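Quick heads-up: it's one chain on its own, the form predicted on its own, in structure tokens.
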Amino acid sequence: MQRHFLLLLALGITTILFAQNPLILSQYTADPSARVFGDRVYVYPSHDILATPGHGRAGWFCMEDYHVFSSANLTEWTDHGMIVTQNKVPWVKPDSYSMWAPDCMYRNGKYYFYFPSTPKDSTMGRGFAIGVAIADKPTGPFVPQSLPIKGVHGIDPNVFIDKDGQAYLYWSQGNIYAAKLKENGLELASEPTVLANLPTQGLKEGPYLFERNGLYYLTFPHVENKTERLEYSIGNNPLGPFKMTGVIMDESASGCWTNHHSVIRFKDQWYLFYHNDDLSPNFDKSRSIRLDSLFFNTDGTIRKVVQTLRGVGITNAAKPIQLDRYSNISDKGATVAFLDTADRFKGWKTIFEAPGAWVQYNSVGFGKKAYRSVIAKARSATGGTIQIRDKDANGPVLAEIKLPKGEEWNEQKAAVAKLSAGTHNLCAVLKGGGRAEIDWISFQ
């Protein structure tokens, strides 16, 4: 394991992350722009940090750089490290902490990273400008251009390349704007157009355009009530006109003021990337990116996406299975809480407090390997037994993990009954009374 980690460092790979929702537990992330390059998905989010005296505005969004993450299976994510930082961009006002939602495209052998920020040259006008950094690989190194794109004032850049090769740039600044891009990706090829027939009341921002079966979907966050929900309109041309069609995702139950998203097709399935305030429930300017599947109706309209903890992908049975990112949970006696409220990046734990309380975690991949044991990182102040069942809370018992009485976290092992190959749904059930807490389980 250590040799493998050193090899990753030598290749410039920072961290391998195993995550469900939220995808990243090592830092705050927001505004995920997902792109499929080759056989991997690359996500370019913004990077929320907490403002400190002299570094950002207290109580507001604070962002100084960008990272890029990638995955081949949407379950194991690699952090490739920082790719652009504010004080190394020639045109950005130093220490402005305004590196907001970005995007990236591949064109003519290069990767073009688009990002907004506050310009240091006041003659560029008030507000934000949008610049470009260029790289030979999707993970960089990216070289920022000396000046932002002329004629573009706003935030939330989104790039789209149509089937004929024409590239378009979308952004927001009160309205949502669009323009054609020149072949060099650095200049506008047409005058900015205000996209019409969109909501006129309430904030709208974060445009993201994609095409499916000849239809162009203009998607964006919009404040219909008090917080943002994800809406969409459909047209027959990248520049519209568009017709308002529906809602992709309702307002977050947590009350997170913003949402920001992207939509991709990967291995014949469509996905919605978005964000919530999972790791910072009391401060919604520190957000975390998420991922759920997206489906269409036969008429091309989008089925509303419901936020989940489980997310997508198949979890490797030999890796830590975070039961707190459950697919389903019993009505009584099972809850989820932070492992450490002083360090929420440590994640969550599942708490069982009533006989028969359970959590179900779907899509665990066992492959063809014959697993002989299961390990649970757990503790029980009263002592107790956790059953691991196949399928659901009433399914066959695969293992019984006995937890000794104590306050310390320990890894407890139990034998596993014979299990057929393939992918299984698992359920952890508290047998009898007592109280138990589980961080994760894993099979050997």
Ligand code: FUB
Contents of the next structure:
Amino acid sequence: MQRHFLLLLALGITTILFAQNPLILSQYTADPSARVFGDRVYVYPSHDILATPGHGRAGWFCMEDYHVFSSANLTEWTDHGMIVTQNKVPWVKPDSYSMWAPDCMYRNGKYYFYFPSTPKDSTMGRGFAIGVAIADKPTGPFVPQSLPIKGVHGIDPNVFIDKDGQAYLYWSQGNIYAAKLKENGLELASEPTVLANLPTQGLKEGPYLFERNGLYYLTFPHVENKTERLEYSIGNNPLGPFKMTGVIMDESASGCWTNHHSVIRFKDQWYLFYHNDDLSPNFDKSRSIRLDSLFFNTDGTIRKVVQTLRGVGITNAAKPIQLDRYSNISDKGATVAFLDTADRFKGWKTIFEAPGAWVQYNSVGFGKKAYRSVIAKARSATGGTIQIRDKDANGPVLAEIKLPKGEEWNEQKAAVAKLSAGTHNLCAVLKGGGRAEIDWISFQ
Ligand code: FUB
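Okay, that's the form predicted on its own, but what's the structure of the form predicted together with beta-L-arabinofuranose (FUB)?
Entire complex below, previous chain first.
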């Protein structure tokens, strides 16, 4: 891993992030369009920033550029840096801070990045246009076209290439629109059509179309009640007709008004990328992308995806295991809070304050290595003991970590019992009473 990290540094790639949900802790991210290119997953999200006086509109979405992130295992993400920025796109109104949800497709050896923004030419009409930037690699450099796509007015572009090679562009503007794209990916090859049979009440946006077993799934966020939830319809053709079929994800319990998603199949598993407001619970225009597994029923319908903190993938036992991104938590005495409310990008901690309080963290990969100790970055105002157990709160004790009384964060080490090779679910349990806080644990 160390060598891999150094190689990426040598290639000029700066940030490597080890993630559960949310996936990215170095910046706000939203509207994740995930794509599988080769043996990696690339995510093209929106990049929310906070408006400041003279830069963007306070209290509203504010985005000036895009980054692309990639991963080979969905748990370690690389930030490849900024790929397109508003004031370097010839047609975008300077400092309009409206670089909303994008998408990307690969075609004929090139990567086409589609993004909406406010055009500087007011004769194009009010609202958003959609433009394209082209690159030789999924990470850029992307060269923006001088004009947006003719005949397209709206936001949330989504591209789909059917098995016969025909590409389609979807977007939203009250309704959801679709049109064929020419081979060059830059012009419409058919008149835009409004996709019919979708809900007529409540905002719909963010279309995302994918195909599975000959069925075309038109998926989109829709406000059925108070905030957006993810819904889908199924058809036999990329342009429909579609039949409303169900809900992929309920409204976020956090109250985050928007959701926006993409669906991919990677290494024989389907995944749903979406967003919530994890890093900004009081302002839902500063969002964070997330990822959970998605499953189909035998009749092709989608099983509802429940949002988790744990997310997907196997966490390497030798890396920081963020227990606060738990798979399960005891009813009483265990809670999660920001490490530093003045800098939420530092992430979270787990607080234990009742005897037997626990958090369970699933799928930790130990491989074949014999680990001898576990380290916990922790503190305890009372002094206390955290047990690390195998499987669940009643499973075999693997280690007992003694935390001295104090306010300072320290890395405390304890011996680990022999553990079988492979992947384990772990549980951290407060033994006896007192109060303990854990940032992360890691095995050596
Ligand atoms: O990110 C700005 C807008 O919020 C997107 O374009 C919508 O889909 C919603 O997520």
